[in-house]
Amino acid sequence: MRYLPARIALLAVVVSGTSPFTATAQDSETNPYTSRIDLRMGRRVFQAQCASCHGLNARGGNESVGPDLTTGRFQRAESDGELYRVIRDGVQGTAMVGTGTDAPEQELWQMVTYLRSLTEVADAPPGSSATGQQLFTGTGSCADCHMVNGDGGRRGPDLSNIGDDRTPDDLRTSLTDPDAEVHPRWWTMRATNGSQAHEGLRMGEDSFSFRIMDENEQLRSFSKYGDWTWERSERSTMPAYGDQLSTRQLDDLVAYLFSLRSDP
């Protein structure tokens, strides 16, 4: 079966109608991919392939084609196995077309894990959000690299809605161990030519050249076959705050970051 975009597969998950599945195999299957890493990967796949129909946070609405998937109520999928099959097989007679059997099984289960997590309300973290905001924009210097609602730097991810995507535990890990998960968008590259050296965020790279954004947010391009030598780093440019901030300060900063959520 031809592999189709997964965003189509979720279109009719919550649309009413008769389920095309039998109840036997679905009810006996359980999701084998439910770790925190699986949740993150499922979120990535969903946002890459499904957000154009269901919205970045799966809430639908506005101009989204697909329905809200955060209510926890799927009229065609009560069990994880049924939800898996809705994504893979689609629903006959509706606008929903499944991904097909060529879709990686692990990715489909990870999307199930992500969709199930959307109905779980994380406990509010300890700490003061107001104090955390002062730390973010002040002594923590977070705003030098990160933008929130249009204010801040561009050398790190935009955090305007980070509370939608990360749990308090995830946020604390990002603060204390930033190398734990670094998206390729935030890798860095260094170009050297004798006494000259330029380093910055990896903005683009191919077989022949690469482009960086330096600490002054200036773009520079380099050839891989000229006089410049180059190296790539897949580590985070963000410092680890575990030794720089107290437990109370980390609590406050996590509370602020978790409060950065889009309007429901």
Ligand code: HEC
Second form
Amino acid sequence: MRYLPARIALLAVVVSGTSPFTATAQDSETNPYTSRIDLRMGRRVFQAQCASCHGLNARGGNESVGPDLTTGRFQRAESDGELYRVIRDGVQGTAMVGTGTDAPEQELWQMVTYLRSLTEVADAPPGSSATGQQLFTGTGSCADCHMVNGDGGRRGPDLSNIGDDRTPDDLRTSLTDPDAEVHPRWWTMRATNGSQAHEGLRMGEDSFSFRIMDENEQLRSFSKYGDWTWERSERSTMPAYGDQLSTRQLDDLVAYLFSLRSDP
Ligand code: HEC
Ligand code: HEC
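Okay, that one was the form predicted alone. Can I see the form predicted together with the named molecule too?
In what comes next, the whole complex appears, and the chain from above leads the way.
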């Protein structure tokens, strides 16, 4: 019983090899690799293998041989399965040679995920990115912690290219629920000894000591075996803005963040 699916698959290969129909299993399959990480992997592979013809961000361009792949419509493919096959097998008689059948299935699907994400870009979020930018650097105080193109603070991640691999929904969640997904780089530590307390981003930690960066971007080191007691928190230091900002303001910020790209 266990071996049955493999036999059917083998049969399908034989049949498709001899049949006049070109449909393969991928046509009916749904893409199993669609997470955010898959998207990033797909982009990486694309930039390594496809950018020479389609441009670094798949937009084609004056000098490039390959067409813009971000228009939202493909000439040669409609379903994800067809797209998969174009990437693998190429387009006969053109410079689009394809990766060949040695390419790992996962990698091919990840490129499909990446290419699909580019067409979703067409659905720009509703807010005004200009108003969002004012809020970001002004009353919203986001720039106190975040750097954009060299300006701003260091207590949060640099957001210069955040629109490259976050969807508008991801960005909205970052603003309303910052604790949802906090990379260890942004965990905090708190050190106390009777009279004093220091708290800040966890810049380094081993069995004996740890370093923090406090709210003034000041670095401090502590021994774990001195007078200090310490605590680690895996929550975000970023305030949740769901209640502080109006829906309109959140829309504007999301539009601004989404516009921050390596190739605007
Ligand atoms: C040597 C240049 C070259 C390379 C490298 C290349 N392509 Fe292409 N690609 C082309 C050309 C030219 C076409 C247009 C073919 C045609 O006439 O439909 C094309 C077409 C496509 C299409 C179909 C577009 C449509 O509108 O249907 C997709 C999808 C695609 N390429 C993806 C990729 C991916 C993914 C890679 C990397 C694995 C890649 N290409 C590498 C030149 C290239
Ligand atoms: C007190 C410092 C601080 C302030 C103020 C702050 N942030 Fe953050 N922000 C952080 C930290 C730390 C993280 C990383 C941890 C996390 O994911 O929440 C973060 C994460 C983010 C992320 C997710 C980044 C990613 O890689 O997905 C976005 C987007 C963001 N902030 C936007 C904003 C905006 C917009 C504002 C202003 C309304 C703001 N931040 C205000 C500290 C701050």
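Rigid core here is just the name for the largest C-alpha set that superposes within 1.5 Å across the two forms. Quick caveat: nothing in here was measured; it's all calculated off a predicted structure. Residue numbers count along the first chain shown, from 1.
In a rigid-core overlay of the protein, residue 105 has its C-alpha displaced by at least 2 Å between these two forms.
Here residue 238 does not count as shifted, since its C-alpha moves by less than 2 Å between these two forms after the core is aligned.
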